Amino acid sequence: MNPAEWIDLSGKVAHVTGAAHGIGAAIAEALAAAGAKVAVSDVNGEGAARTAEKIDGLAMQLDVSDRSAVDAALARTAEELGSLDILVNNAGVYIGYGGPVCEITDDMWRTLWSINVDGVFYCCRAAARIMIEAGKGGRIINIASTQAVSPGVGVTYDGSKAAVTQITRALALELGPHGINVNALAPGPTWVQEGDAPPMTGEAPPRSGEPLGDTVADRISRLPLGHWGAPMEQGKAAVFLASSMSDFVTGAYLPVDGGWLTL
């Protein structure tokens, strides 16, 4: 077999949520470069449209915490692009919904979990229904985080990503008999500020509101690979999990973190 065929996604259809910029946009671009037809969605509809224009994809505005909107968006992907073979659950929030536990309001907690956890569940459920009915198997890639196992930014975000990781394992067990591989991609420190060059690892200050921010900044400064990751590093890993290179991989938690979890 020609190894180039291992990453060939020609004839496959993917849907990437949270793809207006950053990691989601890079994953959409990587899947398209590997040959897939890609639908991109984001609560920022204009941003999704910009990403779609770059890859000749299908754009739509989507709030993943709205279950009926999720069902409609994934059904539209399958109808307009011909199938749904790959789902990447990248949509999520991080800044502004966390902080020390004593300062977290009910609204902060519910808002973050409705997007980071409920949204993942709604998308997985909708995709599973479509994939099972089609009978061709498929791939679901959930974007977790190294914070799922190495906490540092607060219980709200860290807990949500731990939940995503366990959802991934449970669905891998349930959906495997249908030929659907379910895996979690766990980004480490990835620089997503558009227009700004990544700082040297020791230069980035802790984010405001992170209860262990000083510790996080110190760990970044000691990354074994010595630099922040770029969004396309996650895109490359997503192509691996979406392609035939990972045919026998399911239920996995794949850190793409520059060695963060070794510290």
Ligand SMILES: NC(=O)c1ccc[n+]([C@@H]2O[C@H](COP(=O)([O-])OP(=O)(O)OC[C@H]3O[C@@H](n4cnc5c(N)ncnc54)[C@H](O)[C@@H]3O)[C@@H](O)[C@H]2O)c1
Given for the second form:
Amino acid sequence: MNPAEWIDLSGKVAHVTGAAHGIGAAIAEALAAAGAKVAVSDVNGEGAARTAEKIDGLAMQLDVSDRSAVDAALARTAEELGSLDILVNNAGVYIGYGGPVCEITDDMWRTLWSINVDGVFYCCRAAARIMIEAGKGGRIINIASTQAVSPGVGVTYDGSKAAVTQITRALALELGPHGINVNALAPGPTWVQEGDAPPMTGEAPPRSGEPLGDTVADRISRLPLGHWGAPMEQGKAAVFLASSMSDFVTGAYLPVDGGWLTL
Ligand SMILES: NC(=O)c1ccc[n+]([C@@H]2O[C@H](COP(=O)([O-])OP(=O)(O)OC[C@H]3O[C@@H](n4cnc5c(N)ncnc54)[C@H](O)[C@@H]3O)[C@@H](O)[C@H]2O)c1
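The block above covers the form predicted alone; next, return the form predicted in complex with the named molecule.
First the chain shown before, then all remaining chains and molecules of the complex.
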């Protein structure tokens, strides 16, 4: 028995959406460090290229709310890298789409849901078609949020992440017989603004444009682990969910949140 082999992703191919920056870039780096070949996509194509360069990955520009572009991007991953074993649905937006319900416009609602929910569905569907046809099983990791079960940044975002969480469970049920594990990774407050080191409690003001930012700052000040998370904390958990460490885990909602959900 060699536990190092349990996290070895050599021979696996992953696709990470929204990987130009923040949590997605860290997840792409973590999967590559564990041995996977990684395709990174983002609506920001130049940013995706920067991440890909660091990990010798395949970069592509992709807006996840464009269903035919999603189909093409995942097919290209399988063609150019040899298969598609791991999909990480990370692309998501929050700042600029939330706030008090009476101030949310139809456009804010539709735009956020087209990325956070439609995008996850399109990517899951495209990956399921490829994985089922290949017959080798696979892993789908949907990036949800603690806000899925503990609302706090507004109905638009909180609702979208609850939808992602239930989509995850429904797909775990449906795709389990095909050997495809589907799990939700739920980040807590993760500092993606600048640099790698998150500020300690009390040093971080609400992020610019953060909906209902006072609530977020107040909760962070009471976090059991006492500080913001770094993007690589999510990268480590993604390696767990992508690897044989989690062979018997599907339909799970895994908070990686410094204890946020205890509050
Ligand atoms: N940072 C946190 O505290 C936190 C907490 C919980 C959940 N999350 C979730 O983690 C994920 C990553 O967030 P982050 O904090 O790293 O944010 P981020 O803004 O740093 O990264 C998000 C990435 O998604 C890309 N993107 C936006 N719209 C897109 C689209 N239509 N198609 C493809 N790519 C698109 C952006 O260009 C960006 O590179 C999101 O789903 C977010 O909801 C973040």
